[in-house]
Amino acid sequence: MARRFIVNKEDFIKNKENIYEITGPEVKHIQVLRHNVGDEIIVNDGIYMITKMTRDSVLLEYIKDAPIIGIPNTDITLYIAFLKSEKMDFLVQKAVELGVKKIVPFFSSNVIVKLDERDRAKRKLKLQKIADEACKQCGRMDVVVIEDFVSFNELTNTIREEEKVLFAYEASKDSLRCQINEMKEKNIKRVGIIIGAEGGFTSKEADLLKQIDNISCVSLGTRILRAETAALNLLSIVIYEMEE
């Protein structure tokens, strides 16, 4: 299968019927991988043939839509308290490979990382690049979106839009199996997963989440897991069960 490239809308211009031009950072990526005129590549969700290459641009002729593969049937959003740099990078990469559709980082009381507006923009850009690279690596034909970072209060409003939200909480006694069975019975297709920071949630924050109607607290067992481990564990289980 042809290699896939993810190009921003502003860097992907339609010049005339079936002829497109790529500018921006993916031009260098195409060149580094030694593609030449006549090669077929996948750009976003279409298959194109390279017709001309310059230092700063690549001209393409549209051939057909690319086959849709690697996209999970269940639309899963990971709501994750912002983790330290390397842990956050690792989690985004692996969550995309497993099949998450969207990632919403948030800042709760016990989040250690402190970012100003400029740093948030830079981190979001880096995490989106990691997500894009992970999509290409694992053969997904969609794009996983890193949403704007939100506060805990904004999180409590955003999650109300989900059909079902699983809140991994160490003090919960509720069975994950029961919740998944209920989701299957109701044919739920949009699921949220909430994972707290390294220090967990405060009791006040946990109580606020538990009061929201579409949230169910679930236990991940008797062992206390690191935040990134808990996220990947719960995500793996949900995707496996919902994709059967």
Ligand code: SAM
Contents of the next structure:
Amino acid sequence: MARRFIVNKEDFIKNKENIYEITGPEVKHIQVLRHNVGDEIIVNDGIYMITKMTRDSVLLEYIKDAPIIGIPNTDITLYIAFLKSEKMDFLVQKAVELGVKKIVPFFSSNVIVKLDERDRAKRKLKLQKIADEACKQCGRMDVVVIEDFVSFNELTNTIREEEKVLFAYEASKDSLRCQINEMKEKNIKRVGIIIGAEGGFTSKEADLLKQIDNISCVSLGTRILRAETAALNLLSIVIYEMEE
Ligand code: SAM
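Next up, the form predicted in complex with S-adenosylmethionine (SAM), please; the one we just looked at was the form predicted on its own.
Entire complex below, previous chain first.
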């Protein structure tokens, strides 16, 4: 399978029928990987042959659409309280590998990280880059979107768009197995997963979430897991069960 590069629309220009030009940061990446004229590469969702390479651009000829692989058949959105820097980076990378479709970071009362507008934009770009790299690395043919960061109030609204939401809550005794069985029976295709911050949710926040119709609380066992462990554990279970 040819190597895949994800190139922004602005850096991927159609020069004439079937001839495309890449500019911007992926040019360097293609050069570093020692690609040459005649090589076939995948750009976004197409297979192309390199016809010319300069210092600042790569010319390509379109061959055909790339086969669609690595895309889970259940759309899972991870709603994750904003974690400290390295934990968040690690979680985004691993969640993409496991098959999450979208990640929505949120700020609830116990989130420690504080970001102003500029920092938010920078963090979002960095997380999107990590997600893009992880897609390429694990051979996914889609893009995992890092959504704008939302407040807890916004979360309680956007979450209603999901078919079903699993709220991992350490104080819950409710069985994940029952919820998974019900999701399979109902052939649910859009699932949200909510994971709290290092300090969890306040009881007021947890009560608000529990009252939302499409949300079910689930326990991940009697041990309190770190947020990133809880997220990856629940994500792995849901993907494994729903992909069968
Ligand atoms: N509130 C807790 C405290 O400070 O003792 C712990 C929060 S835990 C580190 C972070 C998040 O992981 C929780 O908000 C929850 O979403 C999830 N979590 C951790 N352990 C869990 C469990 N056993 N069952 C369900 N969810 C869990």
